[in-house]
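Next up is one chain by itself, shown in structure tokens, the form predicted alone.
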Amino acid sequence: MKNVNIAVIGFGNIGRAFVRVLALKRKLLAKKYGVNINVVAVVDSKGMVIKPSGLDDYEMLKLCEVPKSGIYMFGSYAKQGVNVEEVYSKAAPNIHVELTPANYVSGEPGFTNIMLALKSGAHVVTANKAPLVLHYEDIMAEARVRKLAVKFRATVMGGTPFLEVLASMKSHDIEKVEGILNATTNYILTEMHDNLLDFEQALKKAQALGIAETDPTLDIEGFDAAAKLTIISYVIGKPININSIYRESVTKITLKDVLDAVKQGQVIKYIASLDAQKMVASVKIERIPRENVFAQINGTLNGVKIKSDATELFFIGRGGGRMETAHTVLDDVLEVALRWFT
């Protein structure tokens, strides 16, 4: 049985998640692939959780009952305030598990954390694509320096293995990548479709169902397409700048121009688009024909299609949403459980 210890950094919706789906199937996954997953740190914005020897399940279930940023008072091995070097000092983790928030002024506090838990010896699993946008070069570097493995297939369709086949392309030339990558706005423009809302209407719908934050800012004005753009471009070795991505906002869209494009045959969906050949990418506001096979995709599913040298590939799945992607960091934490330790 391999013994991993892992420190949760980020309790938000996926945290908890993530926490939730590894309590629930932990010891399925120690029977099925002999590894047991310790978790024995918990960070959220206001306070730790640390326990050396590993939270049992129990334990983890009522941690994800206690109120958001609120873990400081979750008894005996909770404490008031941040500090992840203390994380490292006491409980040594394997695995760090970066869940913070994507902050892509700065990329802090995910690229510090990251930074971190690379130089204090600790593989790295993320769902933050922001540390990845802003400094994936210095954090690959670093990883390779200590021969770490930092895993990241949460960042871009995060309910799909995307990014893992596309990783895995490694003889073909990738010339481009496109499709939709916001699962908020293709949730947006489905409503404006099949409902008629204009776009605040369809905008407090999505954020009543928790599809939307209260503040879209990212989603809705293309700067999440653009940092998921940014990671695909590393990922095929051809990276591009996040601000040089041309982006249009989704909020100019009027109820008129839907009505519009229906008469006409067409639908208008917000298409994120790489092209690896010209070097150029943007999010636009496209109208397609209703044939399209990025028409038949609506509400929160996302689908992007792979175009390389010698074949096209197509996705459709979940975007992201909070269980699909706790499986996803989850199966990030298993390979480098599975592939780094003996």
Second form
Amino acid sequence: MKNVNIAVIGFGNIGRAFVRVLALKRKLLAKKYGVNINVVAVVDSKGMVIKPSGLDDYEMLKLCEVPKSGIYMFGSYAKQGVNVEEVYSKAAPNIHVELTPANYVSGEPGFTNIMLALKSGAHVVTANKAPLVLHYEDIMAEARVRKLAVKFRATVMGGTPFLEVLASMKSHDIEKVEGILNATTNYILTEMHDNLLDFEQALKKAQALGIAETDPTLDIEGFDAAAKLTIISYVIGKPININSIYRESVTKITLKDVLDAVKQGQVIKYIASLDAQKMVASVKIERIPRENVFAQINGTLNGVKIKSDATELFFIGRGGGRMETAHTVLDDVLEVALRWFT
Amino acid sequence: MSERESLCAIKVGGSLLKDGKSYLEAAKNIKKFVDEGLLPIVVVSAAKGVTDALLEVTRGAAEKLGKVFDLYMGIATELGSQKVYKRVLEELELLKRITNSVIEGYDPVLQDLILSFGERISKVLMVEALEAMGVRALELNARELIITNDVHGDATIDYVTTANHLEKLVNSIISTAAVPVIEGFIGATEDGRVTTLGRGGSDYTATTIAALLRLNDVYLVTEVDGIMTADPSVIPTARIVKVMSYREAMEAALHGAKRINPKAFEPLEKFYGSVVHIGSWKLFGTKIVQAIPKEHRGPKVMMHRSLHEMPYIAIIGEGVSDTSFIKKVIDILYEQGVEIMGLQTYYYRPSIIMHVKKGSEVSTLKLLHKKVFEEVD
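So that was the form predicted alone. Now I'd like the form predicted in complex with the partner chain, please.
The next block holds the full complex; its first chain is the one shown before.
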């Protein structure tokens, strides 16, 4: 049995779901794949738990019960204050799992963490998009030099292996990728259509149900979808800068717009689109016919169409549910573990 | 005893949970099971009065939230740790944000979400109380495990999906050797929306877990020692019924017996006949089993209902629809000169119903209870 040590940096909803899923599944995974995933460090915004020998299942599950930013309260391995370098000097993880929140201005703290991990010789799995969106080339160059993997399947259509499939279409000339890439705004629009709520009411309901963040700016102003398009553009080798992506704000949509569209047999959707031939990308409010595939993608579902010179593919799946995303992150971790450590 | 056999389920009713002391008391009693080598899966209700208060909140009485706040923060403070205090505060603040965003008009999805906090917070408190008693304990999440249809307010559990979830979890539960605590009364649809299971839903959660995991015993703990032969506030000489069948319990529930939720027997009938123990921490007086041995046939419970123009008395028990028992009842009534207005019994149902004149139901009930339960043996 091979031991692979991981550090989990960022311990919000996804971080907790990930540690929980790992605690519940790792014995089975060890049996099935012959690799034992050990969590040697968990870091949140205010503190760290470091245990070089690895947390046991019970400790991992208990860790998920601490209050927000409350890791420092977790008994003997915990301490206040964050110092990722200390994680590396004390526990030397093999894989770094970056689950901090996205900041599209600075890319921090994700970018610094990821570079530190690579420089310390750890492979990286990230669900945080911002470091990739702002520093994709720097990160990949560092990884190449050090022969390390950087995996980020959870960043686009996080509940599906979409990015993996896209990356594997190496012989194709990808012409266009478009679709519904943001679950929060799609949920809001679905509520507006189905229950005739105005935008504010639908947003409030989404917040109440935990689908929208308290500060929903990244979703409703299109940053999140634009960031995903940027990552897609890097994956297909035709990079587009996030700042060059045209964005419309979903807040402009009124209930009247929805009713007008419905009267004409249409629905309003928030469509992200990357045209790799013209090298333009946009996140726009669009009216589409009710029988169109995208019109059927409702609630927190995501849907994307890949068009290449040879084929057209559709992907439908959950965007960012915490359990689905946790599994996608774990799949990345397992892939690195199996490829590099067995 | 194999590790799997050491599992049982315990449901702690909300009537028992009113302050920090009562959570610790419950934890102390759960510890007794652990000390005997058992690993109980604990199903908790919301603390006393919380569900009613939250229901009023969903109907617009936002000020009732204060009551829930005070009660749960008070209990968290009593239990003492900084961790639990922060957790409970976090949950309550989330609840407050959600209630503030409730849109005018009834939204069953949000109503269930709001109600679910009663059990969610109670669970956090119970885990803390168990740890304070030196018991390793873990939170389980009903929203991830108990999958239901989307009938908000009265959802039915999807047994196949839920069984899959539970089965995957059970080995982890056994290997951590920690007492898992799960919310009763709540579940979620497959796409993650919170649902509630209707009145008495926590019993339903407990029996579902027991049946799907094929556990031998499920304990439903309340403040009384068991099911009584009659309502003791009417019949002070009422006694505890020691053994009943599922059929008898469901029939009694149909006629309004307290502390029995008919839905709770569905998984037990369908999947596995766990023994249901009903009682208090002091005494689990009543055992409800799939089938009762012959010698336990006969009347178990009687009750009166005065809702209708023509009130009735029901006697429940396997065999009460036999001619010999009907004759016995008729003889009692005949000897005392009681006129009945109607009598209903079917061979396939464990009950006999007698309609009596308005105003005479209590005296008739007393007479029958005395003759049937007190003088026979």
